[in-house]
Amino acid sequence: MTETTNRSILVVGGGISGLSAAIEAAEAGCQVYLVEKEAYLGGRVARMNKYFPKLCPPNCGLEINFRRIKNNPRVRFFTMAEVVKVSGSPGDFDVTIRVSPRYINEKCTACGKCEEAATSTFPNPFNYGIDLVKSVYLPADFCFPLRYVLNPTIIGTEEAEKIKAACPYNAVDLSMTPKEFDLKVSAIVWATGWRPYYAEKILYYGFGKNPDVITNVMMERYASPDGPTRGQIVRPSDGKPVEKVAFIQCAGSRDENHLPYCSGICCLASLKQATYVLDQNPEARVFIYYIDIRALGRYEDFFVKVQSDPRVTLIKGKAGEIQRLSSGKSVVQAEDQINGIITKEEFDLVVLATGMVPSTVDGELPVAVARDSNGFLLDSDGTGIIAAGCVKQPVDVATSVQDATAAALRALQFTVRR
């Protein structure tokens, strides 16, 4: 004999899994808390120019997950919050919950006034700070909700002032304080995705000191249109345009120094973000350095369509030290293990292609849950928190919704009691 509850399902992460798993509990009937420590909703995927299988822009997918939870009253979203604190058991968990102060309320129509009314700027965290933003800002062109954000260090200085003044609707409120509220919920699904690795880390790369060596994820901003660029892909010291690219495959992935795992996908998004360069200035040439190629499936004619473009060259070797000449231009040496010789290339621009490391990496988690050595959660059956996405292995975006409706379906099952 089952007994359906009236407990609720916790979706912790607003990113294309988390949206997944709220959207598919939601519409199968279950009352959802969704909760994200940005400021918008949409994750890593909101921030890219194109992904697989279609290659199209993320936003129109994007923006169809957000017109149903929009519209669908069981499911509840809160973002610049975190879980604090998750006690109970399976069924029966009380779960805390802090909201960072946004200081614009819900009054905001996004008109503008207020960032007119800004002087100061600081680094454009959507756009790995490749970019300014004043004080008070929108995170993202196309951001839900679409509401201002104001930057907490201006908090009672004149300039708040001024910001506050110039908003019509009374949105700016420099007095909110962070807020903690619980919730019960049945089940928890924590799918917090992943960040890049800290390139900085690989110190024959350069990055950090050459401008332009820059990651994969950076090189998704510089395409999209809604970047830093306007979808111009230049070289970031002096704005030309780039002739000849270079991605390093495997930059600190595969490498017990740094991430001893494949994060499966860098293959791909460098043969994607090749066909960007190529797009856009067909005389421009494109160098992959490789240790291999890994393009499954589905994937293995994307794969064979790039290199058999006569403007791409495959080096199957793992490049070495990334110098920069007084010219501007940056020389990747690296052993091409096919031919038995040592390559030397000057190049516009680098991009290296960095892997994927998991949320829940660094510090204690507000769950009792287990985490792998490179810190991704493992499936632990019967516990009612169940990981889904890039924070269980590293994933496309594909993978990552088929993954995240089946968490959802297994949260389910623990607002039923048995």
Contents of the next structure:
Amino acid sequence: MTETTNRSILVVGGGISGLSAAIEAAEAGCQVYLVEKEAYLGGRVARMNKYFPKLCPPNCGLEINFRRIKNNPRVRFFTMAEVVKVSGSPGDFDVTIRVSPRYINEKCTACGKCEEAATSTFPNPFNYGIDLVKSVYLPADFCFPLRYVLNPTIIGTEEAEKIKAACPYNAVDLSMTPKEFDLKVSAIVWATGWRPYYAEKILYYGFGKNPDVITNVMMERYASPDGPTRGQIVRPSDGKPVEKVAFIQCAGSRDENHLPYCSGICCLASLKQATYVLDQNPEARVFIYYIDIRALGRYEDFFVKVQSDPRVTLIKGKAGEIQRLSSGKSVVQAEDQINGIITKEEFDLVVLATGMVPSTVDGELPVAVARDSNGFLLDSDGTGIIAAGCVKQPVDVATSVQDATAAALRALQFTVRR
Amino acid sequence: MEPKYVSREMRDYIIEMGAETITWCMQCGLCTALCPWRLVPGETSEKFNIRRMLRLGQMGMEGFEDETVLFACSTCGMCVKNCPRGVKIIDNVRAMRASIVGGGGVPANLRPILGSAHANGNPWAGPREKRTVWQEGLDVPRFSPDTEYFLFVCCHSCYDPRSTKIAKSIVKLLKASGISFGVIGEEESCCGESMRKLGDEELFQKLAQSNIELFNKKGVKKIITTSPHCYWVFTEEYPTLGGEWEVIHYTQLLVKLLEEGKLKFSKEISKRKIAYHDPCYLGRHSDIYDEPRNLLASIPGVELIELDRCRDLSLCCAGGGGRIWAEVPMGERFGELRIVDAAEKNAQMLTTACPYCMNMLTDACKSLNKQESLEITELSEVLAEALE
Ligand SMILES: Cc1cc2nc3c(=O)[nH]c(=O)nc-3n(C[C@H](O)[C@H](O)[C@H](O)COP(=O)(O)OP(=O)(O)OC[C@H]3O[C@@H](n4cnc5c(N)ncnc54)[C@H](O)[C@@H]3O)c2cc1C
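Okay, that was the form predicted alone. Show me the form predicted in complex with its partner chain next.
The complete assembly is shown below, putting the previous chain first.
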């Protein structure tokens, strides 16, 4: 399949930034191709419980975007797809896309019969491996497109055949193979977002060894109604509800041994997650260990609100080693610099506020875009390749959307001959 | 509360003494929270807050000169290794100590130590001519211009009766391998690592100069050190003073000899379950973690036990930074935590690769009355036992 049009753009990454850029450009009359690596659109936002400052669930915001995409014939999106090659010049790029086999075609109604037939399980990538999924699974309850995916490692097994036989709609196609095709586009918006910092690298926090030390992105999954515990925030070690929770800010951030920059949103994410804990258990207590609380602009109000809750204790001091006691509690120690007292508190659960690492931090890119020393894409005027959202800088959703809109405009400029 | 005053002069003086990075600190407090003093109770633990001490230094404010505070740091490097701003905290501690020691403010308990190092070239009150007593009956080769390696034995292992066994074991191992090595002897002086950490800059310069002149005069090219402290100071601090040699810690050399087939540990030894304690100056300060483990693992029948805090996170024995001379009440010694950890893991032996660590762990084992069930050794002793 070869598309030829000189009024089209490619958007890489179907997170909130990519979706926004695609929709804005399409609604301005441009043909848009959206390429997403995962089996669903929405990116990291789809994996949140609620988002600050309004604390609404991400689905409402994403739903609107999905509807705009569905209703707009000018957007074509590809999931499980990646860009393999880009050649040409601004205004006239040739792009090769590769789509990996999903093994489930568009006849799928998400009835779930295949899943019942599946026997083997795998760590659930959507939930950061907290729980397991079957070898054929729906990426998430509200995923878009709402269609199953089959784990490629079971191809050729008896299990795969059983799954195929179980589908009443003939939606399982085990003969699918990777497909490549070319597109011609005028500009490319690169919006491949971020991943969480690998918390196990911060040795003294014991993430990966102490089961009750989790990361902020995992906390979003625990708190989500469609998460591994159906929204119950529990201690991973024994599944018991939590009474006392610690949030450790700058877990790896503002640290030249890890991430030298501030991700800008982790303070707000922890303040938000403190409300998850307290809403679920009004008797609970939350401690937040910080170097500085960074809640810029209007977000100051949100900070003040959470800060004034008597159940929330803020401790100014970066936390040291987290020790696990034989009782199963985790001890966090830090100096409270406000009064000079060295504190030691026992917790049920410790949440590491890890920062955002650009998805472009390592590996080759199929496009020639300059990166800064931390892997974020730099603005590259005139190249026809425009970065948007968290791949450019660590920001919140609102800023991502604004940045994506600006990126869409700049992409559109390449579709008109000057 | 009494008012406190900021003194630019004091601050500049401290910076001049070597605390160049003191102003990089953003006061996050990770150093205080990761400090091994947090793991024990007691007066020092309560008083010594490294973040606060550095803050006082940053502003040239009074308060850090209290001996319990100023001399508490064992220079384990846990804070330095993890500092988000790369502040060279140990250098800053050293500079702050130097600002007081340089003006004559040496704590009473340290006076004889520094005095002995001045007079005898070792801090252990041993006469210079007794430096080689441990060699009696061993036929240790003399270093000459055609000797390949100069074996530099730590003062502790020259004078401390328990520690001399380390020197003897290393000689036995080197002899068994057939490599060319030799000692210089009485003219050698203490490497000065701990003296410098205590803030006696003048003494350190004197010791270092004397060693550099001696080693160069004798034609030394390659040095084997028995202690990680000597190894560290020879590799990190001597080069800028004119002492540039190829320096190797004995564990590194033994691994090489083992790989080349020049050494073989074929004899089973009396203990099987052996825990290894990473010395700060070998591990965190010099990034040598695997060599000692590989050596242990090569002994038939040995089961290597890892302590809870190991490798980068290893817990200090409390013997660095001049703390080997500190009087610490029972119950406040870091070493005791190591003993408890090793005992809980049913180790029969706790071994290490540093004479100071061996010394501190031996004391801790005694104070907990665990000598019967847990033997404390230095790795060279274990390896020498495993030689055919
Ligand atoms: C713990 C936490 C909580 C947060 N909570 C909030 C909040 O409450 N409110 C708020 O405003 N912000 C919040 N944020 C920030 C928010 O997550 C980001 O602003 C948002 O995800 C940015 O969207 P994006 O599209 O730029 O990146 P992403 O969400 O990462 O989307 C990128 C997309 O690109 C895809 N992709 C990656 N590589 C490729 C490739 N090579 N080819 C094709 N596709 C690719 C990914 O699969 C993904 O779908 C939070 C962040 C954290 C860490």
